[in-house]
Amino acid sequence: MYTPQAGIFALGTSSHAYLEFDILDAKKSKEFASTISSIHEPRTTTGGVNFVIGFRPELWRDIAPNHAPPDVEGFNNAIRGAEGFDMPATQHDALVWLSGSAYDVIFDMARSVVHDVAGQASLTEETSSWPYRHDRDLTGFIDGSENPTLLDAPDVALLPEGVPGAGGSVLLLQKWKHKTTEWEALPADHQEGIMGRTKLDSIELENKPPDSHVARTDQDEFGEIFRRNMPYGTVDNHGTMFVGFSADQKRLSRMLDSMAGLITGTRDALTRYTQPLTGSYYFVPSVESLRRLR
C-alpha cells in the first residue's frame, strides 16, 4: 500500500509558494533527490506547512526506475496552437510546492529549502499565491467547479496500486497571466459566454459556445483531473497558477491541445484574455518512494 503526499489534498490553505529547481550537475541527480526528499516528512504537517515534492518525469525514472510510470514525459516542447497561439515549455528538474496558513511560515520554510539544496540545484522559478474571495480566480469566476470531492479525488489523481509509481501523481504546473484590462472591459454576459458558466453561481450554460472554456476542457470528454489552482501576482501583474493532478498524463495533455485548438481547430476563447508564461510536468512520488532515497 502506497501513501500519497498529503499536500496534494490539503485544501483550505491560504498561502502558497512554488519553487522550481534545476540541477547543477546531472551526475549528482541522485544526491540532489536524496537531499530534497529529506527536507521534511511529506505526509505530515510541520510548523503549519504542507509539502508537495515533484520531479521531472525523465529524471525520476532515471533515479527510481521501479517506481516511475514508463510513459510520462516532461513539458519538453511548446504547444503550437491555432491562430499563432503558443503554450511555452519551461520544464525544470524539480518542484517543491509549500502551502500553509500564513505566509511568514511559508517564507521561512521556502528559504530553508533553498538553503538545503544550495550547491546542488539553482532556484529558477519562484511564485507565491493566495486565495481570492474564497474560491474565485482573478477573473471573478469560481475556479474548480468540476473538481471531484476529496473522497473521489484520490481515484482521479493517483496512480493505482499494482503499477509503477503507485500512489504518485502527474502534476501539470502553468502560470497564466491575465489580460485584466481587456477582460474587465467585457460585459458580464460576454464573460459568461467565454467561460461557459454563469459568473455569480457557476452554473454551466445550457447553450455554451463551442469555443467556451468549459466546452474546450470538458472533463466528460478528456477525463477528470484534480485542480488546485490559485491566484498569483501583484496589483498590476497577476493571473492564475494552474495546478492540475491526474493519474493519467493524457487527460492533461489533451486538454491543453484542445484549448490550443489542435483537436477540433477551435481555440479556447479564454486564451484570448490570459497568456501562459510557463509550463512543466512533474511526477509526484508516493511517500514510500521518497523515503527510499534518504
Given for the second form:
Amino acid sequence: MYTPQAGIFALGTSSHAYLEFDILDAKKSKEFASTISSIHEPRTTTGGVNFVIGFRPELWRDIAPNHAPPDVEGFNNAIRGAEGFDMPATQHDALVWLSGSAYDVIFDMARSVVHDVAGQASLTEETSSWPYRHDRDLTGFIDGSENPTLLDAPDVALLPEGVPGAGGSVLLLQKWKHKTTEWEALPADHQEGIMGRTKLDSIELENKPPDSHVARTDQDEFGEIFRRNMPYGTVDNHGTMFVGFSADQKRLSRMLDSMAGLITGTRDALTRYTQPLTGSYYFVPSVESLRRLR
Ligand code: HEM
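Got the form predicted on its own; any chance of the form predicted in complex with protoporphyrin IX containing FE (HEM) too?
Every chain and every other molecule in the complex is listed next, the one we just looked at coming first.
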C-alpha cells in the first residue's frame, strides 16, 4: 500500500509558492533527487507547511526506473491550436510546491529549499499564489465546483496499487495570464456562456455553448481530474495557476488539445481571454518512492 504526498490533498491553504528547478549537471541528477527528497516541513503543530515534490517524468524514470510509469512524458512540445492559439512548453526538471496558512512560513521554507539545492539546481521559475474571495478565480467565477470530493480524489489522482509508480500522480502545472480588460468589458451573461456556468453560484447552464470551457473540458468525455488552481500575480499582471492532478496523463493532455481546438475544431472560448505562459508535467511520486532516494 503506497502513500501519496499529503500536500496534493491539503485544501484550504491561503499561501502558495511553486518553485521550478533545472539541474545544473545532468550526471548528478541522483544527488539532486536525494537532496530534494530530504526537505521537510518545520516541525510545529501550528504554522506548518505542506509540500509536493514532482520530477520531470523522463528524469524520474532515470532515477527510479522500477517506480515510474512507463508512458508519462514531459510537456516537451508546444501545443499549436486552432486560429494561431499556442500553449507553450516550458518543462523544467523538478517542482516544489509549498502551501500553508501564511506567506511568511512559505517564504522561509522556499528560501531554505533553494539554499539546500544550491550548486545542484537553479530556480528557473517562481510563482506565488493566494485565494481570491474564498473560492473564486480572478475571472470572478467559482473554480473547482466539479472537483471530486476528498474521498473520491485519491482514485482520480493516484496511480493504482500494482502498477509502476503506484501512489504517485501526474501533475500539469500551467500559468495562465488573464486579459483582464477584455474579460471585464464583457457583460456577465456573455462571460457565463464562455464558462458554461453561472457567475454567482456556479450552476451549469442547461444549453451550454459547445465552445464553453466546461464543454471543452467535460470530464464525462475525458475522464476525471483533481484541480488545485489558484489565482496568482499583481494588480497589473495576473491570472490562474492551473494545478491539475490525474492518475492518467491522457485525461489532462486531451483536455488541453480540446481547449486548443484540436479535437473537434472548436476552440475553448476562455482561451480568447487568458493565455498560457508556461506548461510543465511532473510526476509526483509516492512517499515511499521519495524516502528511498534519501
Ligand atoms: C485560465 C485557466 C482556467 C480557468 C480560469 C478555469 C476555470 C474554470 C472554471 C471557473 C470552471 C467551472 C467550475 C468548476 O467545475 O470548477 C472550470 C471547470 C473545469 N476546468 Fe478549468 N479553468 C482553466 C483552465 C483549465 C485547464 C487548463 C484544464 C485542463 C487541463 C481545465 C479543466 C477543467 C475541468 C475538467 C473542469 C470541469 C469540467 C466539467 O464540468 O466536467 N481548466 N474551470
